[in-house]
Amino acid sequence: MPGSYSATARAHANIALIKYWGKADESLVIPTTSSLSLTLDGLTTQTTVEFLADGDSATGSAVLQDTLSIDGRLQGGTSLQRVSRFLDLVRDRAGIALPARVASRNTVPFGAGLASSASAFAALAAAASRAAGLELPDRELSRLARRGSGSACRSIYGGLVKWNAGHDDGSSYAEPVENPLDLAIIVVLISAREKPMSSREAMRLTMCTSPLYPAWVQASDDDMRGALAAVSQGDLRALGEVAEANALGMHAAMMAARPGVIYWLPQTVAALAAVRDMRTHGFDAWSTMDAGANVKVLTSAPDAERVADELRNRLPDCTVEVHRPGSGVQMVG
């Protein structure tokens, strides 16, 4: 094998304005709507993959095996088996079959609807493919990143992105988009636990019971056409209504599902009136949501600690948080 047998990478998370809601093609992770997104500081993923000769298995065991360990803790089950999976895609490419010992740091919540998925697949993409003595480009980067978690192939970039939905394996990417904004995302943290059901489930369920589901994906393609002409433009009141209403259909069709799909606490509900409220006093802000019940406010970056202390008044028992565009992944040392 060229190369290190080891890598280190770091991404952050993204929170995206257009969202992705629904798989065309659930084996490839293909979308149905293409997405829009924004990578931020502070909440990230880094991760080590190192590729086991034989005899230096981490188990002791005859058999060779991936171990994972997330914040120190080892990992099995449902966890190790998707890891596994993932990396099977960078042994096939790169002609390897060795094991690997994975470990990876977080500074975002697991499960919480913060994007925990999307910083910790393009670190582990890059690093195994790193590891593995690959040298992918961006592109092929993304593309192998969206196999593990479809949001992943965007935190590949920094800044505003864009998912191109595709039809297939090679058409379905991320990249860069050109953005005069100078943006903030603010984080009303409702509750860091683990949501009550995965996105990839509720999104599965969603796409297939909820009757007003095709209903958004029709919008959601006008939507990305109005976010793009907003950010050319540089229009933040634009791109805000839309981004909010693009969250707000997705949360309809998820509610509307068999059984409804309702990540919304009382102190969701409470945070998005109160951005509602705040725009009628002057503050740009508008607010969007992934599955659970955090609330995000778009606004601009001069203007983003304004904004937060007005919603540190008036939801006191929340934790506001600002976060600006991050970087792409970056390899570590």
Ligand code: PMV
The other form holds:
Amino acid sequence: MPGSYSATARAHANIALIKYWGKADESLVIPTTSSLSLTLDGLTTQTTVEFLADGDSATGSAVLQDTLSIDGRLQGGTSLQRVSRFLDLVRDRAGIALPARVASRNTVPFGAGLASSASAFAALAAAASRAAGLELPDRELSRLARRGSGSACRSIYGGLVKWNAGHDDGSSYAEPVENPLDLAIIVVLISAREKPMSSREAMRLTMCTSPLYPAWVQASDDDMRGALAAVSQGDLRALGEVAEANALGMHAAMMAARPGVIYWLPQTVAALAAVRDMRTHGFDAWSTMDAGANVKVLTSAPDAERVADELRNRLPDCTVEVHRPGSGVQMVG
Ligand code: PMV
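Next up, the form predicted in complex with the ligand in place of the form predicted alone?
In what comes next, the whole complex appears, and the chain from above leads the way.
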């Protein structure tokens, strides 16, 4: 491959309504359960990948290994290792052995349970494969992104997306789901600080030690069926109820791990209670949470500003942001 090949892609975070929590196969990232998510607008990662031919670098000297910068800061350690390992999958597939320069910009705080790895690896999969000269259809891109971070396979598509757990590399991918509901997700930002334990580690610990984990996995099947039925019937209330129950069940399983994984902060409990109380006052709002202290609230797009204003009144210390459904991964430029 002469010269250097470069591509830029942009992807958005997604929030799961039926969660992914646990891998049946760690190295291939095959989940124990299927999951359902909404890709959001905003919460964006834009990533440029350049594969550099011999001696080709910004400074003119030889580049021997991959480099990664996130929001202008050069990264090393596990972040760079994780990206390099992912790039190896792309290099193998494209039959190239060139180092890459990866630069990514984000509007998502990292590691705070705001699905930053989903937008990051969806954008990286699209940019790296294109820069390596591969033209992958969306399903292939979804399978590739999955290897970087499970939830990233869902950010390849916009709107409502189902990740079929599958049983091997070929059968585990995401696909869009037709959705007659006009949904919005409100992010209640309680903490943008990096979470105390990565989702990868917390999943492993939950799977290996929590007596509640098998029960959550079993319930998840019914939850998925219920969620899909609610969507096809345009029943927001039924969708909200099953989404909230599924997320609370996931956190119950985490808390029962040994030692327990507790992402919640006092404001998390306050936000969950506020949403429940708001429902008794006629608001259509249901909570969900990921691997962090923040709470996301499912509502309808027409009600979103009213629900957000009520949340701001009740939780004056939190930042409350409304998100509409967003698009799937896109090449830029
Ligand atoms: O994509 P990962 O490996 O960071 O896993 C994220 C899992 C949750 O956000 C907690 C749930 C989900 O389905 O997105």
